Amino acid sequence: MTIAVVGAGALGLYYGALLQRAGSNVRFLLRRDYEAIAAHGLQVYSTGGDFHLPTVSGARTPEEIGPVDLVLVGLKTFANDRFAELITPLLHGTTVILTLQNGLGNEEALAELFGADRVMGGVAYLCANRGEPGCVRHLGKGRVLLGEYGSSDTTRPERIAELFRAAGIDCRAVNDLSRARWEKLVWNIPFNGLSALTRCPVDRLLATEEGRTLVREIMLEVIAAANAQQLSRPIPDTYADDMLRFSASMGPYRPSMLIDREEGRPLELASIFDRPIERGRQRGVPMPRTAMLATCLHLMTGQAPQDA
């Protein structure tokens, strides 16, 4: 299978490297890493074992890559206005587009441009950061949940999941993609938001009873909004406690939104905050703590809130 990675940040580089190592023909759309990877290949430092790919197919434009079988989208969601420019040259008649982006609204945006039948969505629980150009650092975990957005082909998610598993990625197909997305928001909203606002890594957010209580209260708001979305089954409140226990093992992990703030990039506020808050409001579920956190982040960055 020929795969294009659009959005070669930590997620795209790490999963793309694993897929290439397992035998897939992977082509990376690169920006800052282009020269380093062209000269020295791609280095992965991983809790599962370091490895180096001496030869990597990298391109500066999608036209250099050409049509592929699978487009793996790892773009930051503030760059979704570039979907048409970056993805159109990669498509042939049966190309599948799989977004592993954060938050809500990504599948809808892709479907509007390219048709719902092409689109799949995935949720990646991955602790990874970019290193120096040409390097990615995998710090732990890596589970992927993926599902269909608009296609009636119920076998396709399992076929893609098997491709990921063959590359050593913990991956499974799910029937309810919306539920999987909201489950990740239970973690993303409090930890990404509070870390970006306070510049505190995960362990410092959980270092006091007051911090843990605030994180849990935000999680419960997200769970309540999720359960109003007609999911296949509700997310139990105990999921918040599961996420707190999981997070306590992460140590001084710096969530992606904190890194984006430190490096002067926009934050993924529309997909991770604005749309979930609005979808909760539409279902009559207020999210006051989440909304206050979102307001603080918008004020801090100067980014205008977006509609759901």
Contents of the next structure:
Number of protein chains: 2
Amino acid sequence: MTIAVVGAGALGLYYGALLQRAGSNVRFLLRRDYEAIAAHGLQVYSTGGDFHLPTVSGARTPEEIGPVDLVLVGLKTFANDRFAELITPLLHGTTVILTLQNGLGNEEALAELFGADRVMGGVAYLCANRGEPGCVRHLGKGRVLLGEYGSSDTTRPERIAELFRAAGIDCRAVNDLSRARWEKLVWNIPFNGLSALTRCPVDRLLATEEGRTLVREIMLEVIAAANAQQLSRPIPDTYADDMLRFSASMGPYRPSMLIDREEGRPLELASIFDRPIERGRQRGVPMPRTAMLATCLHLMTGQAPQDA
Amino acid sequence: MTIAVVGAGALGLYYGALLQRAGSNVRFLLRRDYEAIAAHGLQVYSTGGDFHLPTVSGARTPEEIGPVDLVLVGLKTFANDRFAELITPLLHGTTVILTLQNGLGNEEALAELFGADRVMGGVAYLCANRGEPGCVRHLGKGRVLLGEYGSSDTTRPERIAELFRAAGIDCRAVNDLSRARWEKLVWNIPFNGLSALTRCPVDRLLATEEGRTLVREIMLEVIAAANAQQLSRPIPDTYADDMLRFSASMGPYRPSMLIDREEGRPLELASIFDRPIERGRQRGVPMPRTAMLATCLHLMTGQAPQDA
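Form predicted alone done, so how does the form predicted in complex with a further copy of the same chain look?
To see the whole picture, the full complex is given below, headed by that same chain.
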């Protein structure tokens, strides 16, 4: 199977490397890491075992890659306006596009451009970051939930999940992609937002009673909005407590939005904040703390709120 | 009249300079500006006319100043734990202590140390900042509202107000100091808090509909908490709109808490956030947005919330 990785940040490099190691023909669309990878290949430091890929197919343009069977989209969502330019050259008649991006609206944007039947979505729980050029550091976890977006072929998620599992990735297919996305938002909205706003890693957000209380209140707003979206089954409020317990073990983990801020990138506000808030509003679920957090992030960054 | 200025930031330097120019014997407790002022006096740049005081009585310790008739307290409130050390040497039997500091709890702390009957409070609406050492810049406004805290001498605020007016300061005595303090908090809580958190000056906070809405919602929370404090008359909700209109004319004004953050000082969170929130809570008035803003500021600074 030929696979193109578009958006070769930590997530794209790590999963792409695992898929190549397992035998797939993987081609990476690169920018920052192009020269280092061309010269030295790709080095993966992982809690599951380090490895090195001496020969990696990197390209600077999608035209150099050409049509593939599967496009893995790991772009930061603030770059979604480049979908047409970056993905069109990668498509043949039956290419599947799998977005592993954060938040809401990514499948919809891909479907509008390329047709819904090509599009799948996935939710990645991955602690990884890019190291020096040519390296990626996997700090733990790595579960992926895959779901169908627009095809009536209900076996497709399971086939792709099997490909991922064969590469050593903890992966399973789910029948309700929307629910999986909202579940991840229960974590992403408070932790990404508050860490980017206050520059606190996860342990400092949870070090005080008032910090824990605020995180939990925001989680409950997200759960309430999620449960108004006709999910296959509701997310229980106890999920907030499960996530808090899980997060307490993460130590000084820096959520991706904090890293984006520290490295001077735009923040993924449209997909992680604006669209979820708008979906809640459409169903009559107010999210006052989430909305205040979004407003503060808009003010801090100068990024305007996006229409959903 | 002999006056000591303790906390010679922009406010202390500016009002002290005006009082000296009008004939009072003013002594400044200085730190950063000591050498510049000893060498060159004090330069005031003001929208009301620049002036220079060639000879200014500056001291590095309160013992050098000794007992005075009036102590003007302009310290940042995070330094209130230094009251005993800084003010005790300035007192004779009838010395009046007037705090022009921000927020709640300052009169109480002074009364506990020095006796309530000495203590008066004032609320200053002043746009000023320190320039290079030995200079202060007055950018406009400068109204002071003075009120009695602990004395039964109801004529005292008017006498001090007359002293200020004779120095060219727009000043009047009020019979409800608590109400004046809460009125100022209606401005201080949203603008100081949001500007310090997001690094936006006033005009950027008000540049978007969502920013204006958030500021107004926080103002209404403060008004509700204020009106639960047995004020002489309630603060109407329309006061929020008056303040928004007034603030829209301030341009890129940087509230003091933003300047404190940019200059690496602690923030005045206990007096401007923690105590007002606690006073609201005691009277059954929840302030959810104000409390969330306070939590974000505690997280950002690592300053713990203070007991009220």
